[in-house]
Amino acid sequence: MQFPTACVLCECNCGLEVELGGEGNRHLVKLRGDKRHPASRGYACEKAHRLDHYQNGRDRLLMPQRRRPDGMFESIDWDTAIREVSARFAKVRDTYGGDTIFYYGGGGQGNHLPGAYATATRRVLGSRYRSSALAQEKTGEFWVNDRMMGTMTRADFEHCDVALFLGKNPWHSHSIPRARVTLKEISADPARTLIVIDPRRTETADLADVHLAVKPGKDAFLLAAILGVLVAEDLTDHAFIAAHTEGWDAVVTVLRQVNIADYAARAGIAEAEVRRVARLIGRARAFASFEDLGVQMNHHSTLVSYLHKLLVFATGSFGKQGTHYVPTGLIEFASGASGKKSPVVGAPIISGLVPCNQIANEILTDHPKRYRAMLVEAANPAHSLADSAHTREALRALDTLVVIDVAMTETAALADYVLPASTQYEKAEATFFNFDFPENTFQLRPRLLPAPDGPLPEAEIHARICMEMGALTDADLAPLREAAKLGRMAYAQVLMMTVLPDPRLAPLAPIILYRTMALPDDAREGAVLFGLCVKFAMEHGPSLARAGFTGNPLEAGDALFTAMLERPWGVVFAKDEWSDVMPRVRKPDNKIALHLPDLLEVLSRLPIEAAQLSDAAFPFVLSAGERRAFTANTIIRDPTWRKKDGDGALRIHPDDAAVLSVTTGDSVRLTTKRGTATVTVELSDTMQRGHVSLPNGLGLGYPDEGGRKTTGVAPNELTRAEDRDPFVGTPWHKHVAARVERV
């Protein structure tokens, strides 16, 4: 029998059909793309077929763990764990203030509902500061988007005639529905053009009509040169700019000063090729583009995000089919700077997130408002954040560290308490990475199989902590439990009359919904979605109505929630029209703000700043964390899931290897300003001379013959926290100064 669920290895979360079998009927023995899923439509890449390595990992935790005075862990029961964890957090809150309790997580890929339930625990604790992996990836783009539009954009690649991927290899990193199908369709159509900007000749670049093999870290020069050509050759959309933007004249003044030939040379691209690409983009019927970690974790990352958006708006590639749009999301996914700063170093908080590269500095200090306790959920910052040694030092310095996770991760190994969670297939789960247009989709995945004795879903863990701390009582929940017996509409009326107006209970609404709603057992953790559905109906009624959910907000929201329960393969929750896009620009008169003075100032002095970034003692550029065929996020810890490149080789150009007198399979010493590692090399003419790369997802410990074996190099043992964007703090993982020597 096939059960509907989804892949959890990238943001696309393609729909899957899964057959269970094996010992105890607990193995995912057969997986295939689910044709009923409204976004992926039967598509799935090869990685999804290895998901049983996640579900049945050998380092699975089955009981809560408490660190003993001798540093070892001991198993304890859940009542003891909840009581002691609650007491430890309460002591920090009552002594130093809840704002000294830091939260890191909110759900990994496809594992987003825990973040909703964690908001209740954080409010009980008074925790104000949080972060997640997004803060070391996307906050530069968030900040630029918010300042220019007050919202976010994505692009319609299915209908464009010119597609650009900037620091992005969707063949492996996906991020657009049915990525490989779409790439092949664009590549095969002579009327369409695929452009890739990437130092490496990636799988996507192999399909491209134009591959601009930019020098590592020189993307800002290349984009500035392309924009310079658009202005010099009058390839901009004057009508769009006049009708929908403000500040273009100030931008043009700076772009006219760009020496196109010089900037092209600095980027390593022939001027004629730069001009050809500019003409392709400027003359496109419909231009769609996507920037990703190759530039967002690189030098001038925030400037590059700004230049990329200027490229979109200067060509009028917004608000029409085949171009860029503003999606209708079930939640507000990304916002800009609120003006708030982190308490110790004063780092800007973007989209509610403290910059990851500053977290250790917020802990390792005598400042009275330093973070003293930390709750980490479905995340592994000891492995994923820059400068792992510094991060470990900070985590050890905390008064209390509590980790909620499936396995004994590198972060869990440092914790005072580890609370074992159900896997994503042992509870109802969902993802909020919903960016499709004009039809947007959502999937509430029901539980596939029960958890073994011991682990609990995160919703239950948070509910127990809130109850233990006295924030909720059975008396608070009793009226809602009674109302639930009368049907969902009666339940909703009681919820709105007794919970939402109450300043004590309203912040705990996720837990109240979880504890009191009448739901099928395999969908219980989806309770929090009911409130989100009603809220969505209040804010996006027309989009919801076009998707078939009508009535007043309560009726429409309830109908949407019911559809989520009844269609476990996914539901279309919003239908939009292209005419909806421009009014979603949240700026005065819906006009896009093109003039960002601070970023234009950086552009004007770009050659001077770029010259200051080189270091002759470290002649190589290391991309620390390249996405490859068998790397994804790190929830699959079992190294045997990789069919090839098991140890994660260092890719290097054959000419560089010849100078070092090494060949594929040999070992080299890789040294950065932070650390040294010995790694096997792989010769690859996809690399540029002077550019080397390590894959992401390696360097994890895993049980092996009675002990733990670490496979490959953990990239963040080699990165430095101080190597980060000056505006929003995103790390430069894709541009690490390095030295390579033969062992």
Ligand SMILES: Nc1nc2c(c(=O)[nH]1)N[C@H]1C(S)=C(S)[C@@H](COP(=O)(O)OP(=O)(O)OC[C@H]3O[C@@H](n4cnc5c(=O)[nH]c(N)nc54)[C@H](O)[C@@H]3O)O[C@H]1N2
Contents of the next structure:
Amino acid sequence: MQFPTACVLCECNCGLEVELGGEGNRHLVKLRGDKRHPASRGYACEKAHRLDHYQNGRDRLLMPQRRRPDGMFESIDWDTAIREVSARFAKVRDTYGGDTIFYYGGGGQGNHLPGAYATATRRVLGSRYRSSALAQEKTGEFWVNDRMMGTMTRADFEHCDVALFLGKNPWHSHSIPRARVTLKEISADPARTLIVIDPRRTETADLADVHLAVKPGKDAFLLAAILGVLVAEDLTDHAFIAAHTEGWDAVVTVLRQVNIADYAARAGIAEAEVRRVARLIGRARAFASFEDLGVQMNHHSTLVSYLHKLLVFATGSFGKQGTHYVPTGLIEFASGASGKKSPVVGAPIISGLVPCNQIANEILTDHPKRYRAMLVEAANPAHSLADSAHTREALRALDTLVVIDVAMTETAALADYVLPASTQYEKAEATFFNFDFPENTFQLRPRLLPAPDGPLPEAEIHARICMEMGALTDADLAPLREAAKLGRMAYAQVLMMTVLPDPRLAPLAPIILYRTMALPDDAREGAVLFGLCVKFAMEHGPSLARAGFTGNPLEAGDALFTAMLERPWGVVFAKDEWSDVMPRVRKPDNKIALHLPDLLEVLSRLPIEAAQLSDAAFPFVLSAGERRAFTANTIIRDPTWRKKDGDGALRIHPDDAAVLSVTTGDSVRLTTKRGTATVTVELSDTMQRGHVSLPNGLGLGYPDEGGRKTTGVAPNELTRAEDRDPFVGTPWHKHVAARVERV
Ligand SMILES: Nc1nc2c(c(=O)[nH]1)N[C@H]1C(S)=C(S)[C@@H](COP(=O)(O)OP(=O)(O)OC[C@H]3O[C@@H](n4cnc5c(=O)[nH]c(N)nc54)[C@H](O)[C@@H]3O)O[C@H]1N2
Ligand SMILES: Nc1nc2c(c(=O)[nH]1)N[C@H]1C(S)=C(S)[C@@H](COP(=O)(O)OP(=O)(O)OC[C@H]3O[C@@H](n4cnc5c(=O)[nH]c(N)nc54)[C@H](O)[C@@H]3O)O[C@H]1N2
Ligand code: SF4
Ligand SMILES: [Mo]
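Could the form predicted together with the named molecule be shown next, to go alongside the form predicted on its own?
Below, the chain from earlier opens the complete complex, with every other chain and molecule after it.
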């Protein structure tokens, strides 16, 4: 039997058909791309075939763990765990205020439902501050987008004629549906052009028509030079700029001052190549582009995000097929700055998230509003945040650390309580990372196999905590349970009349739905989606109707939810028109705001700023955390899942290796301002001289004969929290000053 589910190793969540087998029928033995999935349409990369290493990891947690006074963990039963965890949080809340309880995580690449249920727990705890990995990658882009458009954009690579990947290697990291198919199509078509800006000759660059091997960290110069050419050679879209934007004149004034030859040289690219690329982009029929970690975790990251957007808008590459669009999401999760600041260091909160690089600083202080307790769910900050040693110290300094995870992670190892979650194949799950256009899809994956005795789905854990803390009683739930027996419409009406208008109950709606809805057992954790479907129907009726879900919001939302249950391989929930895009710009008269004075100011003094960032004592630039064939954050902990690059080698140019007299397989000492590590090298002429790279997701401990063995280097043992963007605090993980020495 083949069951529909999805791959959980990257945000694409390709639809899969899976056959179970092996011991107890608990192994994912045969996996293949599911043709019925509306976005991935049968596509899957090589990683999906290794998913059983996730489902059947050896460091799986089966019982709640409590730290004993001697520092060791002991197993406890769930009643004790829920009682004690609730009491510990209540004590922190009642003594110091709920705003000292910090929430981190809420989802990973394949699971976003925990975060939806956690909103209830956060409310009960009075917790106000939170963060997730987005605040160390995407918040710069969110901030720029919000100021320019009040919303976000994505790009239509399937229909573009010129594609640009900026600091992004979709061959391995994906992030767009069926990435390799699309890349190969663009590459093979003589009428289409693939441009890659990356210091390394990546697998994507190998397919490209133009590869600009920018000097690490110099993208701001390169983009400024490209924009300078667009202006100097009059390659901009005057009609678009006049009709749909504000503030171009101020931008042009600065762009005219860009010394194109000098900036191209600083970026390490021949001026003629810069001009060629500017012309390709300026004359494109449909230009689509994507920026990612290579620039978002690098010097001048917010400035680069801004320049990148200017490139899109100056060429009118927005709102028509093959260009950029504003997707219709089931929920909206990206927003800008609220003006709210973090309580201790006053860091800007973007999209509701405290910058990751400031979290430890918010704890390691005697400030009265320091975070005292933390709930971490589906994330591994002790490994993924900058400066692991500093993060560990901060996590240890908390009164209470509770971790909800499937495995004994680096973060769980520091916790006071670890609550074992069922895996993503042992409960219903979904993600909200669906951004396609004009049709957007959503997959509610039903449970594939039962959880073993012990672990619980997060929905259940949050429900128990909320009930234990007295926020919700059986009396509150009784009317809904009764209504559920009468069918979904009757149920929805009681929900609308009794729960939503009640300020005490409304924030607990996710838990109430989970506890009272009549649902098939294998989709129970999907309950929260019912509320989201109805909310979506209220806000996006026309998109939903075009996708075939009609009626009043309750009927249309219910029809969508029903379709999710009936089509577990995925549903098209929104159909849009390209003409819908422009009106989605949430600015006066729907006009895009091109003039961001603070960022333009940085641009005008770029050479001075850049000079301050170099450091002669460290001749190498380390990209700490590259995506490779067998990396998937820290989702799979078993090192044998990797078919190649088992230890996660340090890639280095052969000429640099020759100077050091080392070759592939040798060990070198890698030193940064933060730490030092011994690592195996791999010679690779895809690297530039002076640039070395380490993969992400390595350096994990895993049970081995006679103890735990760590494989590879954890990148954040080598990074510093202060190396971050001055505006929004995103880290510079792709640009770590380093030294490499022979051992
Ligand atoms: N296989 C795999 N896929 C993944 C993941 C994974 O762990 N493994 N993780 C997922 C996640 S969470 C994310 S956020 C995405 C990230 O996806 P990507 O951003 O594509 O991933 P990276 O490999 O970290 O960085 C991309 C590129 O930036 C380049 N780069 C380094 N320095 C510079 C620079 O100065 N300028 C420019 N222009 N480029 C530079 C690197 O050479 C690299 O090719 O991947 C997702 N997909
Ligand atoms: N130096 C450096 N640091 C980086 C990066 C880099 O490129 N370089 N990349 C950054 C980026 S882009 C990202 S996205 C982050 C990723 O880092 P994190 O956001 O910390 O997340 P993951 O490593 O994906 O860890 C996911 C966790 O979820 C657990 N898990 C899996 N399934 C379930 C489940 O069903 N329920 C629960 N409760 N837990 C589950 C896994 O065991 C794992 O512990 O790392 C960031 N850190
Ligand atoms: S790793 Fe990403 S691209 Fe590969 S199969 Fe899984 S979800 Fe799809
Ligand atoms: Mo990420």
